[in-house]
Amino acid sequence: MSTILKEQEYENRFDWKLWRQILRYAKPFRKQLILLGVVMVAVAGVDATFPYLTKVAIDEFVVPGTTEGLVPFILLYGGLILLQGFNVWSLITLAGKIEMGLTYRIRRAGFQRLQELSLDYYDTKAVGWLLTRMTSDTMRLGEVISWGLVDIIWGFTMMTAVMVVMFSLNWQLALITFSVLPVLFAVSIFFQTRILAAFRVVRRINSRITGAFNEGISGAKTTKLLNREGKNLEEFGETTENMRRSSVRAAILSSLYMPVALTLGTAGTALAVWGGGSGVIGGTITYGVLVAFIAYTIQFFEPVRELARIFAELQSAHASAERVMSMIDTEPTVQDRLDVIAKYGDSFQPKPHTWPAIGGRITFENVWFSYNPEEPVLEDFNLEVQAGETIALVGETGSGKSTIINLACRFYEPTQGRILIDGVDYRERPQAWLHSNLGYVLQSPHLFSGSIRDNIRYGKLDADEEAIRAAAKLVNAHEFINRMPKGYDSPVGEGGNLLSTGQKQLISFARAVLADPRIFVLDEATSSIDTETEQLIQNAIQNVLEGRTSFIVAHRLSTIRKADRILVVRQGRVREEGSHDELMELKGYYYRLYTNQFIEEETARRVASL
């Protein structure tokens, strides 16, 4: 199977439907959003009142040179200041709660979708890219929606209130002041697509950087063994240099837009001073009106500048929104039908009381499968596996062994044909039904940070101590666990790095056994462990696999000698089939493979004994 890791490309336009889709995650915060809108309207209303009060102060107190009525005026002014303080505290509190809640909901939806997605999605997506979507991209959305909403409501309310007051004071002067708005609108349209495209590039490269960090950390040992530090640094430097250039380009576009908006706002203020000054000299307006107009033009173009800033940030956030929502909206290629979910439930809301018991008979009927249409892996493949039978798969890399297992486990589904379990197409049952009856031990087992006990219990979360220890004893892991400093409470480290490969394998074996699965898969489970641990696992296999349908993939043929049937798979077809003794008598591919491997192992043992 060949896959290419690549990012999705998006159309070079701003999609408002995307933001309406994101806002559905804000539904639980509807009351807070409404209250936040009311608070922002109040903030803008109070802000718009202060210049008018300045006009009143000049015309009623300064120009006439009187203090009559000044005390009530001061009390009113002070009351508005206190009200505004309360409004600001309220908006910070509400916006903060909305930001955290929205980020949580988007991340939860993203994590749930990652649990649902089929394996082919992960075949073409780097871990770093997915991490970026779940962390910085979702945080960006939370910030922009909550605090951007604050600025947008405040800005439009402020501009509306200021326009109403300015036109009521002097409509001719207001028209002169607002003559710059069409130019500002045209400039905004010009910059919109360019800023959005630039930020898309930045977010895409940011994913690559996260991916490089992830690979650098997880592959640190390989890097040192191959002396790749310098080359890795060089490659990382190229990626970060691309990030720098793209970020600078995006910043330049944003920084150009802001001064243009600021200049146009200043031009509007200058027009107000020119027109208002002429009116004062001509006696058509008062000094208070002129001062109010100047203050209002500054107030009007301040939200214009803030909206310009939000507009630029929205372009950046739009790139994040596309990436997050594209992941959340991705449909799994392997899905349960709606009628199956209604009857049996799904992985998140299962109905195990409706699930039929699994006997373990698996049938491949005329199965076709390919990871991409140009490279078929299986063609008209047929196989009958009896309940409780142990099937070993042998063949070259890429022959289709893992594909057969992945299809049997329903990690993928046939492109043609069907797979039956106990005589029923497994698409007539939920995935959770099959996977809850599946034990799987990988070549490179993954352990989670925590204790040995926690990792074994991961196979069955409600298992008690007795069951955990019984599973460990069954796979011959109990003795080495007891020798650990804290026994079953011993930490395994991140990814199990505090344990040897063999110890991790035994724990993963115990984890799989604990769930008492009807179908068991050992996928190269003994290829990376020492001979002593392999012997422990081989002894455990005889106990564990008894009565269970099982598949074994192994390069070490000594592991599969006692299998009921050995299938030699080449180019997606079964070329030889039989027990170990039958295939040895056949003297075909399996015979040559086994004989060569036996000679190699015997030679290695003799050399080691010298």
Ligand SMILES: Nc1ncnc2c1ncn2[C@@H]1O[C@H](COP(=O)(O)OP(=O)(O)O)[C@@H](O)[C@H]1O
Second form
Amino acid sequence: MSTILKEQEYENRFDWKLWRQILRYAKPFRKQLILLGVVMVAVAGVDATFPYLTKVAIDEFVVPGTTEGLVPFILLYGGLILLQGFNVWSLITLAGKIEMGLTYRIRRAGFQRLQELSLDYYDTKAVGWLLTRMTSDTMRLGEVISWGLVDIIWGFTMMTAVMVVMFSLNWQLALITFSVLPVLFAVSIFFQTRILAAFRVVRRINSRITGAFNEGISGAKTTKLLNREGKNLEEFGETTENMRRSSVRAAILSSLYMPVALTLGTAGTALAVWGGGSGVIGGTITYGVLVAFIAYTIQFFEPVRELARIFAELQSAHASAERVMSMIDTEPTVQDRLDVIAKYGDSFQPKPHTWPAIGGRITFENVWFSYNPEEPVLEDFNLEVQAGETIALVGETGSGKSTIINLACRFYEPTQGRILIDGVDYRERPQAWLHSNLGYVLQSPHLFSGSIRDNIRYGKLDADEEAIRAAAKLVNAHEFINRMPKGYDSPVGEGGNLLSTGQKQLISFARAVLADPRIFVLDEATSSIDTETEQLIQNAIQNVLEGRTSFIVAHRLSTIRKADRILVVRQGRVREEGSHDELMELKGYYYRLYTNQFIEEETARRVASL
Ligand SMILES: Nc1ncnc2c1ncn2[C@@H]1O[C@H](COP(=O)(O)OP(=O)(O)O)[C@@H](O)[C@H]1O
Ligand SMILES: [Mg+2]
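Please supply the corresponding structure for the form predicted in complex with the named molecule (the preceding block corresponds to the form predicted on its own).
So here's everything in the complex, that chain up top.
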């Protein structure tokens, strides 16, 4: 939890380019947005009419004490109320539709990008960070663009309309009332900038807390095992304390601003009453005008406060927009070339009928690779793997085994040099072509919640029951599945947590086998498995790898003994190379590793049998 998410600092400047990008997603809703704008102008217009009608009622009917022409007046009044009801209904439906549609479109774009992004992106971004981007940030954008627009148009139209009416009713009185405006603006700017700053701090800390929650929850077991609960709680306490302080500051500022703004608004009204009152007494203004003025001043200052709130929301939405866009605009490091996409399609619109069949010969040609420029992992690396050959990689942690494999799978691409598949640079083909022919079993297999059958079928969605069972049998998973109460229908739980690691691994093997890939990768797939299951898997591996190009990394060397070729890797270079027997004869690193492990295992067995 010490690696609490660092939230990137973003500038506060308003960035029009960014909003233009966001508005791209609003394009399909252009008609609705325009309609919404029209409706809002109508709402504000009708709102601004009511005080005027009050004035008419007082001056035409109340003061003279007549009812002549009252019926059409009442009809007009009632009609306006109905119209306003219809307006409000339209605005809620329209804004709601736009909000949902926009959120959906931005989320879709984000999701698509997350699918396209290369593995290295996930090395640097925490799950919690990505989740927040996809959920609350996209939601905030949809909200602010639809409802923010509603409030802004309503606010400005209302203020303009009210001003126009007030000045045309009595410009001197209007001037007196609006004399408080400059003060109100100054006060608003003073408070709003400070409130916003405090809220920004709160938001930053909040996002850090979400990150901490995420790590705290997903790392709960580790925390307990390492006895870190106390320390974690302490760190968490400090973070939340900072948040509390900033929140309180923001709350105090807001609570000061509100009464001050209200007082100023009321002062405006008071001025109107004072000026208007003496006018009425002096006979220059009618009662109706006075009442209308009081109503209008109240109406005028309402949007002022609203707009202040909306600009605050826009600010926070701005941060959301930046984060969402930074995600959506991230270019995947591994990308298909445009001409390749045109010819073969991409992952979303593949054209599999145009894809050449994969033989499985893989060639590294003077490959250089580094995750960061200062530390090259591979330097001028060369390797030729024949189609159908089983290659085992042996070496200490960090020697570059996974890097070699991930390059072959094109999860990363060489920074220099080429990797050829069947003699052709793999960048001449779409990623989907290679990946659809690739079976990759991870060290910690991921199962999706659902039944065992669903999880195996994930390897080939149109597989029938027979094929699923055949795959399970091939990897020796059939037996344990049958022993489960519901057999293939047994649920695996979230992330497969109802099964043991070994069982999960067997299922992910079956899944990989079902897809019938040309290239198979087992990167430490057997490391976290008990010996019994490993025995099962070892027998299975032999069946599975038959006829496929494959890479195996395994700690237990007995697993890789039968590989066609074993490569001993150290610091990104192949130091020894050959079959098990050849390497044993060589009496080098592999020989020492193997004999040591053999002795250890023998000793363990003897001790166990004592
Ligand atoms: N995602 C990554 N970002 C930066 N460096 C990495 C990354 N993955 C591996 N490395 C570094 O590359 C080197 C080779 O790692 P790796 O290929 O994973 O070794 P192995 O699989 O043999 O344990 C190591 O020094 C490791 O620290
Ligand atoms: Mg590795």
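Basically, rigid core = biggest C-alpha set you can superpose within 1.5 Å across the two forms. Positions refer to the first chain, counted from 1. Note that the structure is a prediction, hence the values are computed from the model and not measured.
Is_shifted residue 456 between these two forms (CA, 2 Å cut-off, rigid core): Stays below the 2 Å threshold, so no.
Residue 545 C-alpha moves between these two forms by 2 Å or more, core aligned: No, the C-alpha position differs by under 2 Å between these two forms.
Cα displacement of residue 512 between these two forms reaching 2 Å, rigid core superposed: Residue 512: C-alpha displaced by less than 2 Å between these two forms.
Value in Å for the CA shift of residue 297 between these two forms, taken after the core is superposed: The alpha-carbon displacement, core-superposed, is 3.8 Å.
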